[in-house]
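Take a look at this one chain, the form predicted alone, written out in structure tokens.
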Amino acid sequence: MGKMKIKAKEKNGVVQVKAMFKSLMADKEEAEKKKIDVQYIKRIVGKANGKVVFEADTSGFMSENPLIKFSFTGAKKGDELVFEVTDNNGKTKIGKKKIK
């Protein structure tokens, strides 16, 4: 699992959230044909203010690197918003970023 990329932009009270992840999202059948091994992400959580306002459990079906676009209320400039990435093999990798 590598980096991650978010955007998150506040207008009238709606938080617009734009968010690519890196990974090769690689189940069974396609790490045999590229003889690499299994590796997709399995969930992600986000949250603001502590608050979860996006959740996804996923598996290999997705493209590689997948990119995810949202919007919530209850957030406004300046608030952190905070990605939790789960792996299939159990790694986590967390990303913040402010709400421009």
Second form
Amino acid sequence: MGKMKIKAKEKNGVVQVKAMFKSLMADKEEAEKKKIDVQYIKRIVGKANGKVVFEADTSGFMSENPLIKFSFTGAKKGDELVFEVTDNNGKTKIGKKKIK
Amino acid sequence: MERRKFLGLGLAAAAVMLTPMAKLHAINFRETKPKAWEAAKSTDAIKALFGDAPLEKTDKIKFVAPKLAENGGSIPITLKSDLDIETIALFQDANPRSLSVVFSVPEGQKVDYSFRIKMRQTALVTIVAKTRDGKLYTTGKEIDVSIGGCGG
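Form predicted alone already given; the form predicted in complex with the partner chain follows:
Once more the chain from above appears, this time first in line as the rest of the complex follows.
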């Protein structure tokens, strides 16, 4: 699992988030065909101020390097947005970004 | 002393009972519903994830997707709704397994998600959402895929 890119911007109390997670998102069949290891993100959790603001269970049928856009309320400029990503091997990775 | 001990036990018991309650806000569908991730057909996967309750068709969930996707490896999807939704999931009949993604909407937040999925072939994409009062809503669309994704 590679890097992640996070962008978060607050306007009128709504935080717009764009996040890109690097992963081939290859499920069993696709990995076999391309002769690579099975590799996909299975869970993404986003938190701000200790509160969960985003939560998704994903599969290998999301596109490669999944780009997810969403919005949430309850945070302001300068707050930190933290993503915790878990892959199919149970490895987790944490990414942080200050809200602009 | 005995009484104090008894009270202490009571408190410990209450704490134990409260912990799973707090966890309810973060359901890990990978762990709680493993069957849903294995089902090949949308109908089976929906049953495994949401149960047998009837689904109500709705236009209150905005589901934006291209009618014709040139590249099946990257099909943009947007979901939006003002309903008080707890869980929203995407199913498709194009791939070996149906369930693609489940969003657990945190309390107080609205459904507003954009993401991309892979599809091997033209197929029906079904969205099912569960509101906080336990109702199931559905909406769907057929997406034409000219070049299949998923390495196919």
